[in-house]
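Okay, so here's just one chain, in C-alpha cells, the form predicted alone.
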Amino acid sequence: MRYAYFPGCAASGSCRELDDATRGVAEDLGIELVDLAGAACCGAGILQETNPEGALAVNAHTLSLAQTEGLDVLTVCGTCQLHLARAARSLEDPKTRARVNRVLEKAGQDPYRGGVRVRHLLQVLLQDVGERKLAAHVRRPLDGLAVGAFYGCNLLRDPGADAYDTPEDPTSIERLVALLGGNAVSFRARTACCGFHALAVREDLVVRLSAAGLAEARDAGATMVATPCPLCHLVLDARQRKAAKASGQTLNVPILHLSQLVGLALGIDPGRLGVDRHVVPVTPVIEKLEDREVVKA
C-alpha cells in the first residue's frame, strides 16, 4: 500500500509528534508514505473564507502533486480531509478544473485531470488495511482502557463520507478501539466542535466547549480521548487546564491522536509516538498497558 502523504500544517508543526506516530504505524503496517514535496495548507476556513478561489487552487495543486505520483492522498487530520476532499469533488467538474488548471499552469504545476481519492488514516486502516491484518498485528492490546471518540465537526463532513460511516452517528473511531481490544465509550458530545478556529477571537467560548465535551467523555466512563484530528487534539490538549479553570472541574483527561492510539496497541515505544509532549500526562495509559504486552508472531 503506497499513499501520497499530507500531514497537514498541525501534525508537521505544533503538534509533531502526530506525524512522528503515523510514521511509526505505518512502517509497522507496511504502509509505504510517500512525501509531497512542495504541498501547502488545505487552508483550513480562513483561505476558504476570504479567497474560496485560491484555496480551491491550493489544494488542486496538492490533489496534481499526487496524481503526479499515481497515488491517493492520505492525511491524518480531519479539517485538511474535509477541504481537500471538498476540492476533489469540485475538481470533477471540466469546468472548474480547466479554470483551476490555468492558474497551476502559470505557477508551472502539472495540470490535475481529476480522480485522486482523499482518505483519512481512520478510513485506510480499517477499509484499505482491513480488520483482521489491524486486528494480527496488535502486540499490547488496549484492554482495561475506556476510550471516549472525539471525531469533531470535519471528519465525517466531507464527500463520501457517508460511504463508510454515518457522520450523525458514527462507529468507525469505537469499530477500531474495539480491534484495539479497548472499551468504546460514547457520550453525546463526540461530533461537536472543538471551536479551534475561534481560538483567535474567542478562546474564551473554546474553553468551555472543550470543558463541556471533556467533561461529557469523563461522566460516561472515560479514561482517555482519542481524536482523528490534529486540530482538536491541540485544543483538548493544550487548552485542557484553562478549561478545568473556566469550568471549575478537575479534567485530567489524557487526549491521544488516533495515530498515537494505533501506535501504542502495536507495541510500538511510547517515546517514539512523542506522548511525553502532551501537556496532559498520558502517563496513566502508559501505566495500565505496561504489563499487557503480547508479542505475536
Given for the second form:
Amino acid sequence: MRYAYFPGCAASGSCRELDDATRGVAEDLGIELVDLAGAACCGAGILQETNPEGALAVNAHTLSLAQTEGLDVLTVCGTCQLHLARAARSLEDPKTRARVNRVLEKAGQDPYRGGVRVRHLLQVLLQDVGERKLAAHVRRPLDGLAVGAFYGCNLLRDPGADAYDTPEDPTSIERLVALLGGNAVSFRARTACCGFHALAVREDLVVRLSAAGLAEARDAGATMVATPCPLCHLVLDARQRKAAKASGQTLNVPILHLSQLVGLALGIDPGRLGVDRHVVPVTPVIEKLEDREVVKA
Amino acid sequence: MEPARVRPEVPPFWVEVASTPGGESIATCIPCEACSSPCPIGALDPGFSLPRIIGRVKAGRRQETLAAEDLWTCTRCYACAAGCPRHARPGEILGALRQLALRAGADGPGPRRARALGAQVRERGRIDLATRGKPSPRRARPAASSAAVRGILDAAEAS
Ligand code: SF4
Ligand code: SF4
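Alternative state: the form predicted in complex with the partner chain, after the form predicted alone:
After this comes the whole thing, all chains and molecules, with the earlier chain placed first.
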C-alpha cells in the first residue's frame, strides 16, 4: 500500500504530533507514505475566497504531483480532505481541467490529467487496510476506554464521503474504535462544527460551541474524544480551558487525533505519538492503557 | 415622469452573486427560513441570520451586505445546505459573498485574517497556525516550494 501523503498545514506545524503519529501508524501497518515535495496548502476554504481560481490551480498542482508518482492522495485532516477532494471532483470536468491547466502551464508546471483520488486516513484504514488486518495488528486493545467519536463537519462534506460512511449519521469512527477494542460513544454533536473558522472573529461563540459538544460527549459517557481533524483538535484541546470557563463547567476531556488513538492500540510508544504536546493532559488515558500488557506480535 | 436613464443598467446584485464561484445557487433561493435551523452559529448568536443575509442580497443592498461582519462569523461548516428545500447551497453563497467583499476592499477582523492567511500561502506555500499555547519544541517542517505556489497563484489571478 502506497499513498502520496498530504499532511496539510496543521500537521506540518502546530499539530506536529499528528504527523508523527500518522507515520508511526503507517510504518506499523506497512503503509508507505510518499512525501509530496512542493505540495502547498489546500487553501482551507480561505484561499478559495481570496483567489478562487488560484486555489483550484494549487490543488490541481498537488494532484498532478501525486499523479507523477502514480498514487492516490492520503490526508489526515477534515478540511484538507474536503478541499482537495472537491478540487479533484471539479477537475474531472474536462473544461475546468483545461482551463486550470492553462494556468499551470503559464506558471511552468506540469498539467493535471485527472483521476487521482483523495482519501482520508479513516477511509484508508477501514477500506484499504481492512478490518481483518487492522484487528490483527492491535497489540494494546483499548478495552475499557470510552471514546467519543467527534467527526467535525468538513470531513463529512467530502463529496466522496458516502463511499465509506453515511454523512448524515456517520458510524466510521465508531466502527474503527470497536475494531481497536474500545467502547465507542456516539453523541448528536459529533457531526457539528468545532467553530475553527470563526476563531479570529468570534472566539466567544466558538468556545461556547465546543463546550456544548464536549459536554454532550461527556454526558454520553465518553472519557476522551477522538477526532480525524487537527483543526477540531486545535479548538477542542487548545481552547478547552476557555470553553470550560465560558460554560462554567469542568470539562477535562482528553482529545486524541485519530492517528494517535490507532497508534496506542497498535502498541506504539505514547511518547512517539506526541501525546505530551497536548494542552489537556492525556495522562489518564495512557495510565489506563499502561496497566495493560502489550501483546507481542 | 420617469427620469431619463443616464447610466447603463447594472445587473442586480444577486446576479453578480450568482456569477461568482459558489454563488450560483442563489438563483433558486426563495428565500425562506429553512437553512437557519441547522446553522450552529445562528443557534448561538441571534445577531447571525442566514436568511437575513440572503434577504439583503435579494433586496439589492450590495454595500451593506459586503461590509457586514456577519459574513465572517460563518464557520464554513456547510451544515445549512441540509435545511434547504430548494437544494441551494447557502454556505457556499456566503463564500461567494466573502469573495466579493474581499474584492470590494472590506475591512475588519474577518477580511484581514483571510487576506493574511491568503498571503501566507502565497509567500510560504502554507498557513502557520500559531494557535497552540506552548510553542512547538521541534522545528516546523520546511514549507512547500513557495516559488512554484506563488507562480501558480499569480498566473491564476492574471488569467
Ligand atoms: S456554513 Fe455558515 S451559515 Fe452555513 S451552517 Fe455553517 S456557519 Fe451557518
Ligand atoms: S438557501 Fe434555501 S433554505 Fe435558505 S433561504 Fe434560500 S431557499 Fe430557504
